[in-house]
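First, one chain by itself: the form predicted alone, in structure tokens.
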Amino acid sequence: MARAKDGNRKPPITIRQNLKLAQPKWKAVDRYFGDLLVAADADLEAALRANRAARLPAIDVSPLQGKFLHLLVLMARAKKVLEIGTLGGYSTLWIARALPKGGRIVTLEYEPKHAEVARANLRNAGLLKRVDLRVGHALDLLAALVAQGVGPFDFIFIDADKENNPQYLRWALKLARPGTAIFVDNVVRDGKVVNAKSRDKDIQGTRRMTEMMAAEPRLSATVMQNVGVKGYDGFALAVVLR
């Protein structure tokens, strides 16, 4: 162990502080690769600038994660969405651009604000088509869907409040097909997840919903962390098998 100059040691660093040493150096790392990966694009940077504009909350997915939903969304032939949590549209944009002609993206969104900046940047981007955008509360409009027949879906995303992501789950299944993937993002939270004892209730519907996938058996689901711009997170991915 360091020792200081008067020859005591050093006290450990803690993870909160490794955490912020590190930040600076993923921050750099997803800038390189999104310089390199995702190419300058109009649309796109105009619907940020309108977010920001509008004063929307900052935690759209960054541009590599917008990249990498939209190849997951590739890679499944997905002709049908849904999306739970719009915010500004950042996220609709990059699935809405993997779809095939045809393809539909139905997102839904609690405040009403948000729909309609979200609404105005997939109308610049001309994607608007692709796109049912609902408003209200997440749980009656999934309720909606299912009595509506609109499932069901190829690949589902999830990415609204985390405390009620046990039931967005639930909602999920009731819209999946054996092969319907399953995407939740913000897991991992500053690893804060494992604190059973935690009272944050974002952390303990994490925990519920992640328990859920795991005694699913019609469920195969992985969890990976992962740095960035956005600080330190992760995903959940599952796959519906029957």
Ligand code: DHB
Given for the second form:
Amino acid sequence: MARAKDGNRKPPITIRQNLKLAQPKWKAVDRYFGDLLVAADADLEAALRANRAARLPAIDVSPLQGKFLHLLVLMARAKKVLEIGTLGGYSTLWIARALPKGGRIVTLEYEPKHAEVARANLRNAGLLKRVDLRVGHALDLLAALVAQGVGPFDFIFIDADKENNPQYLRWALKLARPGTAIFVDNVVRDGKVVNAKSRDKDIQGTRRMTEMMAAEPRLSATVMQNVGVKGYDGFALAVVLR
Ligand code: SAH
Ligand code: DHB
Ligand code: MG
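Please supply the coordinates for the form predicted together with the named molecule, as a counterpart to the form predicted alone shown previously.
What follows is the entire complex, opening with the chain shown before.
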């Protein structure tokens, strides 16, 4: 342990405390860039207000992350997008706005209340016609999408219960084509992901999903850690090669 000059032990600082100390700076920087680069937008802001008023969990993507998804969808020239985990539709709005004329996003949500709030937000923004919002367990809805021959999707955003991430990746591959991008949110979780012995099902789900990405010859994948208003987390991005 480090010692001060006078020989007294310095109080140890844990990783958790270090993260806490760093957070105000991450958040200030995120707000600085968010204010500069994410134009004030009545519909997006109204959606966030509606989500909080309805007491949905405050786990929507941040404004800069929403814009990042929007830009990825533009870069991919995606026309058909699949989102697993709608919440109040904040990320859905960002993605729907990147779609060209005739583009469509299918978004899957388990909680009827979340879906109802999302539907109102999307309708208020005039984007409901670009959105196919389906309510139920994503694993059932994904099976139905395959059975109905919907797809292939150009861009797939996985952001629901992390425990099922391995299955979501499996379905995503069935609903993809060569060139499809698969984005998985929240793979770092304050660094908890490195704990192989974690008893947290979400961590185990994310670890197994990432191992699948690594082992799947059809995929080329990477992970980016990030910090900001939501703390310390990260995302995985994979491209379907063949
Ligand atoms: N993408 C949203 C946030 C999604 S939060 C945004 O950034 O704005 C995760 C959502 O997944 C929650 O609304 C939760 O109800 C939903 N969810 C959890 N388990 C699910 C399941 N098995 N099937 C479908 N949705 C699920
Ligand atoms: C949680 C889920 C998310 O999708 C997210 O972006 C942040 C947190 C959660 O379940 O805690
Ligand atoms: Mg998320």
